[in-house]
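Given as structure tokens, the chain that follows is alone and in the form predicted alone.
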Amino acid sequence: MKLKDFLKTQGIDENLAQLIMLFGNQATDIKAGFLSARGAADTRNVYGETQMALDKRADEILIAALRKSKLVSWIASEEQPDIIEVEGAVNPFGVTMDPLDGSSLIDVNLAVGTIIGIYPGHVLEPGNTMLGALYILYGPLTTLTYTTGKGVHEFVMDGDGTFMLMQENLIIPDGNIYAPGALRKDYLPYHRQFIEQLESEGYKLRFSGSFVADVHQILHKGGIFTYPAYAGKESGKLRLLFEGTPMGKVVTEAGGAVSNGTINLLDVKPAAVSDRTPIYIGGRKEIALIESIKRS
């Protein structure tokens, strides 16, 4: 079944369905840049990081499409210093986006992706207010996984660029994979205890350096991804709005959980688009373990 038809069968609000389709429709253009826009750009993003040419290309494609559609009132992008307000918007929606997560891995042909959060209004609100979230993974297959609170559903792009249903109502299984970010020498004591507990239980390390790809694997195989607070980065490295909350929404709707190590990440209200956070995302068992260790 085509994505467009599936959204209709789910009874998704027409404006929200159009927005999901809009993101899916940009995937082919973003993928086309993988051959022509590789390497670093001569600019930095709001975090002071060197932008990849593909980051800028994906950002420009998505912003242009959103502006033209007028489907949203606010756009917050990891590649932009400020929230963009769309004049003449027909919906009060706000979106957050990481246009191309993991783009530094393009030159070694590893999976990267686009991460989107959709809010009923302004984006500086807790993730538990989101209408939905989705990510597009550019790997051996190009897949789109979305939720609007009615299950988590995965689609695969066919040869004509159409997303077709691959798996309905995804549920994260029990698993024994862990994907740990940060250097072990910089682990804080409670996080070190957590990792040692996982290893003592036979968890297997699987970490590619692409957040969206690693979480996609956890969603399908179980276990946990973590990029914790660590020495020198006590506020964490990953972004609350662009990475933690939207992917947390997807995993939570699939029966998993997301945490900053203390509380549900979806309950955290961001103060600014640049907020960073420690992230633990995956199975409920693993999230309960880290929160228990940190409390003790």
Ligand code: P6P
Second form
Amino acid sequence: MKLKDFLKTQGIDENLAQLIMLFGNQATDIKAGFLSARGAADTRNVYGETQMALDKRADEILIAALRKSKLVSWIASEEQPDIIEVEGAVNPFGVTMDPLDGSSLIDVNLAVGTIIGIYPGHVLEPGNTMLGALYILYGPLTTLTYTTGKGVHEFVMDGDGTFMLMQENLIIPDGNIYAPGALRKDYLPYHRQFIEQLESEGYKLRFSGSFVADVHQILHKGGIFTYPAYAGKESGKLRLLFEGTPMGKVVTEAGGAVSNGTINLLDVKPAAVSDRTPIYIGGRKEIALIESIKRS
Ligand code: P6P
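Shown: the form predicted alone; wanted: the form predicted together with 6-O-phosphono-alpha-D-fructofuranose (P6P):
Below, the chain from earlier opens the complete complex, with every other chain and molecule after it.
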């Protein structure tokens, strides 16, 4: 079944369905740049990180499509310093975008992706207010995984760029993979205890450097991804709005959980679009373990 037809069976708001389709429709153009626009651009994003040419290209493609569609009022992008207000929008929706998470890995042909959060209005609200979330993963296959709160559903792009249903109502299984970001030498004591507990239970390390790809693996095989607070960086590295809450919404709707180590990340109200956060995302068992260790 095509994504467009599947969305019609889900009883969701037509404008929300059109928005999901809009993002899927940009995948081909974004992928087309992988061969031509590689390497670093001569600019830095608001976090002071060198922007890859592909980050900027994906950002431009998505913003142009959103402006033209008038489907959203607010656009927050990891590649933009400020929230963009769309003139003449027909919906109050707000979206958050990591246009190309893990983009530096394209040079070594590893999977990267687009991460989207969809809000009923302005985006500086807790993740638990989201209408939905989705990600497009550009790997050996190009897949789109979305949730609007009625299950998590995965589609694969076929030869002519159409997303076809691959799996509906995904549930995160029990598993023993862990994806530990940050340097071991910088671990804080509670995090070190958590990681050593996982390793004593035989968890296997799988970390690619692409958050979206690593979390996708955890969603399908179980376990936990973490980029924690660490010595000198108590806020962690990853972004709350652009990485933590949208992927946390997907994993939570699939029966998993997301945390900053203390509380459900979807309950956190952002102070600014640039907020970073410690992230633990995966199985409820592993999330309960880190929150228990951190409390003790
Ligand atoms: P490190 C990519 O730049 C990213 O934001 C995430 O996709 C990834 O999980 C993390 O940073 C990797 O960070 O410090 O291991 O290079």
